[in-house]
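Below you'll find only one chain, the form predicted alone, shown as structure tokens.
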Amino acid sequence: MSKTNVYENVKTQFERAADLMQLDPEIRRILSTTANEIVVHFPVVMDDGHVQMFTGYRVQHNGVLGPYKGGLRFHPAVDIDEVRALATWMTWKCAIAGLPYGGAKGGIQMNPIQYSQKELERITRRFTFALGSNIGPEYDIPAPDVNTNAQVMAWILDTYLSMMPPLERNRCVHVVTGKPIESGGSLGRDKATGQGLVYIVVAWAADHDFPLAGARYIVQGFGNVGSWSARLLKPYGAVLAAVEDHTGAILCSDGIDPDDLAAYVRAHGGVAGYPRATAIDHHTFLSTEADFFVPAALENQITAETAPWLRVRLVVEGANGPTDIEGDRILQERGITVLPDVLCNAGGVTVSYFEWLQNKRSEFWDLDEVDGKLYKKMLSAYRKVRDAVKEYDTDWRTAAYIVALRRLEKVYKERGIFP
């Protein structure tokens, strides 16, 4: 599938709520198209000594409800057209979550298992230096993604006070999120993503009579978000059936330990070769008969093709954009909710929220503030989208989209367009 797809696909879910809704045709306009596009093309030493050119985006999608904010990813699949997708969604999820932030992306083109970690410290200060002032800790704040971590914001971090006057340097610590602890990080970021969406799937079990307790899920990804999810939904009894990453699938009908799985996983790079499960290939696993399905890899992993294989009551997304619009109309017609990734998984942005404040206002709050703070705020989003469905007779990404896209409208109204 082509990556262009992934941008139609916000756009077509953009249109339709705006329809449904009824946007005021001047705001439509305004937010079908991205604020800003930076790319850079930058030249890096590599260990050997060569010089190897790469190219690297940002997309500043809407700003009008603060400073933009969004992660970084280093993937080979990174182009203009996923960035914009990406960003796009951000605005979305800040509006959602009630968060005073804009929407941006970014990432380079690249596959970082390529490159030795002094390379990768390189390549990502040497980004930082190109995209210079587009970034900046009150106009747009950098977050981990796919393949980037703690340690690459703490490279940008360093990277971007090397290049602020001396007596500016301590007031600019916020212009990344998802930093070390020691380094003005908050507690609660690594988990944060998985901790939101289950607070998502026990509010929604709590509305359907729903019971946890014995409930078989299977979660597509056991990267940060996958394998925090399926650790935070062990306590409520959950039954963790079969997980699928890039390096395979695997089943065990009695259960899989999330929190051997996630050590099993530190310790070889993935899913494969798990000794508890059996090895199972990707239709098997996509087929594999559960209460809900947690996708919580790439991009368009629910299509015409594999939506029809899925045996699942609820979608839980947890990755953005797993489902592609053919693959959404698939499963509302065959009655299987999904619940959408721009509610589901905007724990991220709001914990990287508070890390801001935590920063801005020199404080460092401890894990049950985090926690308490951002089950409030997950708890008001699902509430808003829950009461959107009801209110518009619709599913519940369109209704996400509408409650985002009101607080927009909203906020251009009583602004104005300048001049």
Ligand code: GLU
The other form holds:
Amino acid sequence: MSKTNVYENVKTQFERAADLMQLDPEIRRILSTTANEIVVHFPVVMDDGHVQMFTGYRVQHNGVLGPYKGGLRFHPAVDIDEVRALATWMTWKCAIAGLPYGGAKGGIQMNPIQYSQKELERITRRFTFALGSNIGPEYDIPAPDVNTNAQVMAWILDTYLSMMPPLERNRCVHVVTGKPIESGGSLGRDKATGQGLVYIVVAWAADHDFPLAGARYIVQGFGNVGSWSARLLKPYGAVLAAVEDHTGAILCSDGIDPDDLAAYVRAHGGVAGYPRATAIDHHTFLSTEADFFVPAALENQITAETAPWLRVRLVVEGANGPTDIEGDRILQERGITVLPDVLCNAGGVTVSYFEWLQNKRSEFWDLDEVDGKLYKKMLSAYRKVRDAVKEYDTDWRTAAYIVALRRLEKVYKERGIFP
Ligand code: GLU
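Moving on from the form predicted alone, please list the structure of the form predicted together with the named molecule.
Then the entire complex follows, led off by the chain already shown.
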């Protein structure tokens, strides 16, 4: 499916919610488009001495609630429309989570497994240099996303600080979040997206007579979000029946131990070949009978083609944009509830906000404090969306958008449009 559709998807989702809540037409016009789009082409010297050109992006969708915030991904499918869509989702996500941030996203179009660590470091540093003052600790704050991690954030931090005058440097540690702990990261940031997702599942399950003990579920993607979600669901007694990632899919009816699988994936780069499960194909994976499905990989996985295959009651979106418009419609027709990405995966950016606050105040919070604050934020977002589901008699995605749009509309009305 073409990537243009991802941006079309987010626009269609937006229009639906804007119609239902009767969003002010002027504000609808503002939010229908991105604010700034930065595209940089930059050269990097490879290990063998030759020079390769790369294309990097940073799209800032809306900044009315605060500094732009959102991850950077390194993936061959990164292009301007994908980044526009992801930036727009960040605006809604930050608004729903009650954070003082606007939405942004960026990335480099490339396949990171083709490069050595040293090359990845030079690519990251040169990209940071190319972005220059388009990012900044009180302006636009990147974070990890697909194929980027704490190490990549440490390289961005170091490059950014090296470009600052010495007396400014210690005031800029919050230019990125998701950093390694020793370099100013926060405890609990690594697991935060999975932790937030689990808080949402637990809250929804309690409201819907859906016991998690013994509930069977399947996960697509076993990177940061998929693996942490599964590991954190384990204490609730939920049974991981099948997992799929870019290397293949596996099934074990008796349940897969998420910690054991996470250790295997760390050592082998993917779930393929995991000895305590059976290899299955994509269709068998998606049609596994289970209670819920956590897509935690890329966009456009639940579509007109695949939505009819699912045999679950609930979809909990860990990835950004895993369900396209037709997929959503089919799931709704089939009575399958979808808890949307902009609610379920907001835990990552929420703990990014906590990291940013700790950096600004030169504080270091313990894990209980981070988890407790995350729980409060996620529960408050959950309740707002749940109430909007009832108030507007609509699906959870549209309700989540309405929560975001109400907040943005209020701020625009208070502040007005310059000049
Ligand atoms: N990339 C993550 C997301 O999609 C986290 C963003 C952040 O922490 O700023 O929400």
